[in-house]
Each structure stands twice: as structure tokens, then as C-alpha cells.
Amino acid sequence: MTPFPRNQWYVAAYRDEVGDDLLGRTVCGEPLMLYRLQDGSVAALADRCVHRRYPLSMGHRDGDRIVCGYHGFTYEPSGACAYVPAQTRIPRTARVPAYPVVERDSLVWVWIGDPQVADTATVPRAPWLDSPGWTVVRGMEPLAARYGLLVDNLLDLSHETYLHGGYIGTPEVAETPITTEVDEDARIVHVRRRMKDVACPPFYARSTGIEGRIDRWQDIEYHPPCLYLLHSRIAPTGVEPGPDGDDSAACHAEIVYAITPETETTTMDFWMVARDFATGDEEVSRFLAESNRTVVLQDVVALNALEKVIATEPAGYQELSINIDTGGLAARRLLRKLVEQ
């Protein structure tokens, strides 16, 4: 099975899904509860009462309290119980697990793991996914299957070739080498892929425009374990950026996915397409959002059916790798020392 780094940042919900109702979400095998308190802020509670085990996401609000729906124990934000039923002593014990919560770039981050450590600086940033100038749809799909396999899927886009032809894909996908670098420092893996002259995409002709070939370039940036960031620029052939660095002729979308594992075998696939052209067309975001979802969902069937070939697999069957595995193969390494620390 593949194992969490507990001491990180890890996606829980989208903003705008956080308010006065509670919210029961997984995380690295967590049951987490949350909810925006009255100041507006979120706060994120162990999912099970200390009494009987009970979802407190099942409960209800007494202002910034949650009282359990099954007893009635009574918990303040912080996870410390206020009210016990028949008694006036609480027990010591009567405490649920609070985690650390940030909201940044419209998504709401919890630390998995000793909060004392929770440093919220660490949080890595998509700005435009909540900044002027820029338009985002955006979604997220249940995966049954380890939160590993969507990240090699992600670091190795050659399967959009032909997994996605007809939305994303097209031949020179697969065909135009990548070059991999990693920063170990800020452990980031970037994986770059500039193709020059190329067919145009139908998610892309039909969004931004363009008619005829283009150039285009896929830079990705992986932030372990849980961001995933891809530069996508999309341009006429030949139209290059200009030497003081502006790049207006171009077309942008900075492809956003939040992997966050549920269990062992079972990933929340968060996904965010921002764009800076047609920012104010909505026919446009309908038809990024769809395309965009039928893409996530050509995804998850396939991830879902790898995860049933690896449950049956041997003890000791290796796979083959190939120079396009260069990106996922540093995420991996990436991802074992996170969990070795």
C-alpha cells in the first residue's frame, strides 16, 4: 500500500464548500469534520465523537459549538468538550483532535499529522485561482485508487496522446521528448515539454480561438505531496514571448489538481482550470469545465482499473521504465523521503 507523509499540507475542501453546515472529509485515513466558524474563519475537528465514536459531522451547530447528534457531548472549536449529558464533571480525556487550518488561493489546506510543527508559510500557492484578471472552473472526482498512481498519471502527460485525443491529446504529445529537473532543496520536480508547430487541440482551438497550428508548452511543477501545477501556453506558431519577458499574444491556462488521499486506495482528484483569455465568456467555462471533466473522468476510469490489476498482482512484480517516467520516478523518490522524515 502506499503510505502518507503525515507532517504536510494536504487540500480538504474547495473555499466555497466550507460554511455553516458540516462537512465530513477523509484525509490520509483522518475522518475530518469542518466548518467556518462565525468570525469566518474554518476550523477542522476529528470526525468522531469521543463518547461513542459517533460522526460529528452528523451533529449540529450550537453557534461555534458542535453538539454530537447521537449524546449530545458538546465540543468547542478547539476539540475541547463543553457539555457532557447527566453529569457536571467532564472528564479529562473529553477532547477531540483539532487540526491546523489555512485558507489560501480559494482552497482550504489542514495539516495532517503534529501540529506543533504546522508551519502555514509551507503552503504551497496557486494565485491564479483567486487573482483579477483570471477565470477559473473547476471540480473534483472521487478515485478508487492510491493517491500514487494519479501522480505518476500527472508527471507523464504522454498518456494524453491516447487516453485524451479528441479533448487534450494529440500525436505529438507523446512524441516530443521531455526535459526533468529537480529542486531538492524546495523539493520541487519540473518537467517540461515545448512542442513547435503541432496540431491545436479541440480543447483548446474551440476555447481560445486559434485556427491552425500552434506552439505549445507544458511546464509542470509537482509540490510533494499534494499540488500539482501546469504552465500550459498556447500560441499561433511563431508567436514567441517578447525580450522584456511579455507573452500578451499568447494564451495561458494554469492547470491546478490537489491530490489528496482518502485511504489507502482512494484519492480525492481535486482540478482547476484558470485562464487568462475569454475571461468573460461563459460559454467558454461550460465548455472547459465539461471538456475538462470528461478528461478527469477518462483519468479515473483508468486509474481505477489499474488499482484492481496492482491488488492482484505478485509479491516482487517490477515494472518497466522509460525516459517519459523521469518526472514520476522523482516524485516518487520525493515522496518516500517526506515519509522517511
Contents of the next structure:
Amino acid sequence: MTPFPRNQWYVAAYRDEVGDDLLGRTVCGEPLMLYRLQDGSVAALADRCVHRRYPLSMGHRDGDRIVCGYHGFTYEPSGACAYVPAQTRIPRTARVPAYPVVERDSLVWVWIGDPQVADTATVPRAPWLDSPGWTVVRGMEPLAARYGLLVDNLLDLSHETYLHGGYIGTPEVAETPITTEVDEDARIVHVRRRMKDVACPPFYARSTGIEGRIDRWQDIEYHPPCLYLLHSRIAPTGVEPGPDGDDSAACHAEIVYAITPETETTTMDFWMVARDFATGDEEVSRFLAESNRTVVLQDVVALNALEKVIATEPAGYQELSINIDTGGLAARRLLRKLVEQ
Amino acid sequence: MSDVTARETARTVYTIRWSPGSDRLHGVCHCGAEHEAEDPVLMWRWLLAHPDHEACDEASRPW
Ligand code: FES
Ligand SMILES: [Fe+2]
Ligand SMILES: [Zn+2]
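Switching conditions: you have the form predicted alone, so give me the form predicted in complex with its partner chain.
Below is the entire complex, every chain and molecule, led by the chain shown above.
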């Protein structure tokens, strides 16, 4: 089993999930407890009381302090223990780890590794999630499968034709030239597929209102380990971006996944669809949310099945890779590199 | 301007193009070396062998 790249930022929650209540989440095997402080910032503490391991998320808050629900150890947002029951001496080791947190683009990112090397400038961005002119639908599905299976899945969209036929898949997705590019310095995998004059899948026909054949771009940008962006462009066939880069005649959907390992064999599959068309149309929002969730759940069923297969297979089983796996192989290599560094 | 060009050429980018229907992958290393292969594992091995593409080419032949 590949261990997790620990010195990395991971999405632990959506911004709106973290408020006055104590939210328990597990990231890379670390149980965390997140809550919003009175100054509006977010704190993340280990969700395990130093006394007898009771989850702090099952306790309650006293202002910005957290009171353990078992025997009352009380912690500051820094993780330091401010009070232990019925005695005045606070043991020196009475403290729980606090994790660096940063909120960006409506996402709450946490740093699981060495806090000394946490650099907020390295949080990858997805500005459409929190920008005027864009409307977002989203969700999170728990996956009973290792995160690498979701990475494989998202890096090869030819599976759309088979696993998501009738939703986002059309035959052309599996038949169009693909360019895979790995930027070794920026550590980004790009997989580009530019389809010309193809059928419009129901997912986009119903949401964009475009009738007839389309040009459809699928530009993947994967920032290992956690952030996956799919820049999707849908336009009536022949409509190209202007020479000045103006592309307002096309519809854009920014499909974002945050792939957050929970344990070695479970994953949080955060999915978001941001769009710059029909932005005020509630019906389109409902349709896209429902369709995308359906698609994500089709993947969840498939990946959960794969995890079971892996759990029972003999050691040393060899997969077979073909040309569609070019991007997935690149992603796996970058992930290994992040683990080793 | 020249700064941008220098940075562009300094980027370590590997590119693999593939047209489904054809079985051939076309790889381009950041050094400009190009290669054809029919298997993505062999193609990545060739690209990542930079700067020793030549040596790798022989070693990676499956037969
Ligand atoms: S377990 Fe938290 S105070 Fe005892
Ligand atoms: Fe899928
Ligand atoms: Zn080279």
C-alpha cells in the first residue's frame, strides 16, 4: 500500500460545513476536529483527547476553548490544555496537535505533515468556486476505496463512454486524440482532449440549451495529491475563442474534485461543478447537481468494487496498461515522488 | 521577453500525444528528443530516462 504524501494540503471540508459546531473528519489517517473561532478563522485539532482518547468532536465548546465530553480536559485553539479536572497542575504533555488550516475558494485546506514546512502559497487554486459570474453545485460522497483508485478514474475519462453512457459519456470521448503533458517542476499532469463536431451529451444539452452538434473540450489539470480540475468547454460547432482570448460565446463548466484520503482504504470524494452559463437558473442547478451526483455514484460503485477485488487478490498481481492510461501512470508517478520527498 | 523565453525552455515538460485508432504514442522530451512507442509504460520509461534516451531505448524493448 502506498503511504500518503503527508507534507501536502488536503481539503477537509467545504467552508460552509465548518461553523460553531465541532466537525470530525479523518484526513490521511489522522482524526481531526474542525471548528470556527470567534474571529472567523478555522481551527483544526487532533480529534483525540490526550487523557483517554475521547473524540474532542463529541465534546463542546466554551467560547474558543474545547471541553472534552468525557472528563472535562479543556483545550485552547492552539491545542494547549488550559484546564484539567479537580487539580491545579496541568501536565506538561497535556496538549493535542493543532494543524495548519487555510480557507481558499470555498474550501477548507489542512496540512497534515510537518507544520514547519506548511506554505499557504502552495495551496492549489480553483477560483471559479468563489467568483462572481459563476454558479456552483457540489457534494461529497464517501468512498470505500483507496484514493489512488479515484485518481486513476479521473485521469482517464474514456471510462465515461462505458460507465456513464447516457449521462456525460458519448462514443467520441473514447475516440478523440489525447495529449498528456507532465510539468515536472510545477508537478501538474495535463490531459487534453479536444472534440470537434460531436454529439452533445444530455448533461450539457439540457443545461446549456445548445441544440445540435458541439465542440467539446476536456482539459484536465491534476495537482497531486488532492486537487483535480476539469476545464470543460462546450460550444456550438465552429465557435472558437476570439483572437483576444474572449470566449464568451462558449459555455464553460469547471468541474473540480478534491480527492482526500481518509484511511488507507477510504476516501472523501468532494465534487463541484461551477458554470458560467444559466447562472441564475435554479432548474439547471438542480439538474446538474442531480446528474453529477448520479455520475459520481456510478464511479463510487465501481471503485468500491475495485477495492474489494484488490483486498482479496494474491500479492504481486500485475495490471495491464494501455494507451488510455498514459495520464494515470503519470499521476501515479508524481504521487510516489511526493511520498518519497 | 528573453526572460520568458528562457523560463519557457527551462520548463521540464514531457508530452505524449496519442490518436485513438492508431496504436502509436508519440513522445517529446523537454530536451527535444522524440520517440514512438506502442505502450505507455515503455514510453514513460523512455522519457524519464532523460538524458539517456538512447540507452533506454534498447533496454526497454520487450523482446
Ligand atoms: S478523555 Fe478527555 S478528559 Fe478524559
Ligand atoms: Fe467517472
Ligand atoms: Zn530528453
